[in-house]
Every structure is written in C-alpha cells, then in structure tokens.
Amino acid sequence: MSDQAHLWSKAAASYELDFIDPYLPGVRNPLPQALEELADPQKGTAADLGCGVGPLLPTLAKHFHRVLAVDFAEGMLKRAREHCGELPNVEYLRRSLTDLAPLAEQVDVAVAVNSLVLPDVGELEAALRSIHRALRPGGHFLGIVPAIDAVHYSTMLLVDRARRADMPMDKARQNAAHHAEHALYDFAFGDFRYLGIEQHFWQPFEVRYRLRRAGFRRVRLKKVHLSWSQFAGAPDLKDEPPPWDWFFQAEKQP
C-alpha cells in the first residue's frame, strides 16, 4: 500500500469530521439531479471512483443495475462495506484510479467525488485517461473537485471582516490567512496538505483543460454551493454567498 493509501485508510475512521461534505442538507449540489437524468436501473453500470466511506453508493444502487465501488484505500472500502453491505448490486474493488484496466469499456456512468486530488500532475492525467478508457463509447463522467478559487474567495471575505473591525491591513491579512488555513496550501500549484494527506485543488479552467486532454468532450461546469457550517472561523460570514467546489459533467465520444 502506498503512503497516501495508508493515510487515507487511517482517515476513514473520522472522514466525516475532517473533510468537506458535499452531501449535507444545506449544500446545493447538482450531482443528484444529473444522476437521476442518467439513471438506467435495468442494465446500466455505474462506477463510484474513489468511493470513500460510501455516501453515494445507495443513490447509485437505486439508479443503476450494477455499481462498482472503487477505492485504493482498504480502510475506506471497509467502511463502505459496513455502511452499504446490504446493497446487492454493489461490488467493491480495491484499485488505484490510474489503473482501471479490468473495467475497460464496462462503465456507462463514472463518478468521482473529491477523489481526483492526486497532487502529481502525471498521475492525475493518468487517472483521467484510465477513467476515459473504462467508459463505454458515449459514456458519461461526472464529478466534484475541490476549488482553490473558493479559498481565495473566503480569504477576501475574511480580510474584509477584519477591516470592518478596524484592523490594519497587515493584521487583517494575517488574520485571514490564519482562519483560511493558508499554511496548509501551496496556492501557486493548487496543493493542500492535511494530516499528511496531499490533495490537489482545482481552478475551473483546469477542469476543462485536463478533461479535454484526456479525451473527454462537452465538458460542463457548475458550482456546488457548500455550507458555511463546515468552515472554521466563518460563522459571521453566513449572510454572504457560501464557498464552492466544482461539479463537472463530460462525455466520451460515441
């Protein structure tokens, strides 16, 4: 097991507490509606790529005939089985997203929710190519990726909050950097490191660029409007529009 797979396995025990949740009731998430529109419970195959602890598996099991729950971290798959083991049409596979060769052209709908976070660009692009190969011609790829531009947005609001409290600009910036946890980010390259886990955060233009390079077409983006309740130091920002992640939908050439 790679170091990152080991660290993600350790993180499985407290995953819901430590990571942003796009499924909370207060989140405006385009993914459920998109899956409903693509549903094929009679013969469709869906793959949850980087399924984590399995929050999406019941939805996929309802909408598709066969569901593949894929993750490279055994700890994540263990929790997914514990939560969703009663679902008869879900199969669990421990694989890296960079090597989905056994799934070649078996998948109608692939979903990757906050799993396309590989910090190495070469591995990230290899994962996208692997996902493209796993899809049948005309298949759909849906996902959510963490947004680095949303961190800049939150930082702006935190600076303005400090300025309203009459902080000098240098102190306002320090205050914003502390509450937005800038020490965990490399903003130039979109990297984020927490609990030893390394993740890549995305710019919207990068989503389009990398998906097209991997062979996908008709790439569409929408915001996943998150909940302020998940962000430390932000209770008094609740009247502002919330931060976001990026939802995408793309297709493989028929």
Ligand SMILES: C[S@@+](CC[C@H](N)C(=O)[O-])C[C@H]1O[C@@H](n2cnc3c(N)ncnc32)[C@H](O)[C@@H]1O
Given for the second form:
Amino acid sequence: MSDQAHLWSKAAASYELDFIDPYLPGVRNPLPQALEELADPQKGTAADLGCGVGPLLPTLAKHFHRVLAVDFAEGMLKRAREHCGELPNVEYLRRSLTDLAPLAEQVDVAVAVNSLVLPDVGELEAALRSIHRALRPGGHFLGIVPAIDAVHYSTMLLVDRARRADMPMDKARQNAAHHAEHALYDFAFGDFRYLGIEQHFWQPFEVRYRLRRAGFRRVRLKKVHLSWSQFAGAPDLKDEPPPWDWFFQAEKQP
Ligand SMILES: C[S@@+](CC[C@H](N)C(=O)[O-])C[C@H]1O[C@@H](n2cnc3c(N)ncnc32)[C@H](O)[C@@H]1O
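Moving from the form predicted alone, what structure would you give for the form predicted in complex with this ligand?
Let us now look at the entire complex, which starts with that chain.
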C-alpha cells in the first residue's frame, strides 16, 4: 500500500467523526436526484470510485444491476464490506483510481464523492484519464469535490464577525485564520493536510478545466450546500448561507 493509502486506511475507523458528510440531513446535495435520473437496475453498471466506508453503495445497489466499489485503502473496503456485505450486486476492488485498466469501457455511471483529492496533480490527471477509459461511450461521470473557494467564503464571514466584535484588523484576521484552520491549507495550490493525509481542494474553474482535458464533455457544476452543523467554529454564522462543495456531472462522448 502507498503511504496515502495506508493513512486513508487508518482514518477508516473514525471516518464519520473526522470528515465532512455530504449525506447529512440538512445538506442540499444534487447527487441522489442525478443518480435516480441515470438509474438502470436491469443492466446498468455503476462504479463508486473511492467508495470509502460505503455510504453510497446501498443507493447504487438499488439503482444499478452491477456495482463496483473501488478504493485503494483496505481499511475503507473492510468497513464498506461490513456495512454493505449483504448486497448481492456489489463487487469490491482494491485499486488506485490511477489504474482502472480492468474496468475499461465497462462502466455506465462512475461516481467519485470526495475521492478526487490526489495531492499530486499528475496523478490526479492520470486518475481522470483512467476514469474516462473505464466508462462506456456515452457514459456519465458524477461526483463531489471539496471546494477551496468555500474556505475563502468562511474566512470572509469570520473576519466580518471579528470586526463586528471591534477587533482590530490584524486580530480579526488571526481569529478567522484560527477558526477556518488556515494552518492546514496551502491556498495557492489547493492543498489540505489533515491526519497526515494530503488532499487536493478544488476551484470550480479547475473542475471544468481538468475534466475537459481528460476528454469529458458537457461538464456541469452545482453547489452542494453543506450544513453549518459541520463547522464547529461558526455557530453564530447560521444566518448566512452555508459553505459548499462542488457537485459535477460530465459525459464521455457517445
Ligand atoms: C474523503 S473519502 C470519501 C469516501 C466516500 N466516497 C464518501 O463519500 O464517504 C476519500 C476516499 O477516497 C479514497 N482514495 C483517495 N485517493 C485514492 C486513490 N488514488 N485511489 C483509490 N481510492 C482513493 C480514500 O481511501 C477514501 O476512502
């Protein structure tokens, strides 16, 4: 296992405590509706790429004939099997997203929820190309990526909160940086480091740019409106719209 796969594996045990959950009640997430529109329980194949502990697998198993649950972290796959082992149409595969060669042109709908986070941009692009190859012509690629622009948004709200409390500007900035956990980010490159795991966070323009470079067409983006309940340092910002991640949908040319 690579270092990152090992670290993700270790993170599996307390995954729900440590990571943002796009399936919480109160989150406005376009993914379930989009999956329902693409459902094909008679003959469709879906792949959950970077399936983690498997929160999406029951939905995919209901909507598709065959489901491939792919992750490079054994600890994640173990928990996904425990959670969904009884689903007869789910197959588990330990693989990196950078090498999906055995799936070539087998997948009708590929889904990647918060797993397109490979910190090396060359590997991120290799993953996107291998996902493109895994899709049948006319296949669909859907997912969610963590948004770096939403961290800038939270920062703006936190600076304004501190200014309302009459903090001088340098203190207001320090306060915002603390609550938005700036120490974990490199904003210029969209890097986020937590529990030793390095993740890429995305700007919306980068989603369009990299998906098109990998050969995808009709790239569309929507916000996943997260829940303020997931942001500990901001209980009094609840009157403002919550931070977001980016939902995308794209196609491989028929
Ligand atoms: C933030 S979790 C998201 C898990 C799941 N999709 C969900 O929504 O709960 C990211 C997942 O992607 C997996 N992952 C990250 N990089 C990967 C890679 N290069 N190949 C395969 N899986 C990867 C991790 O092991 C982890 O399970």
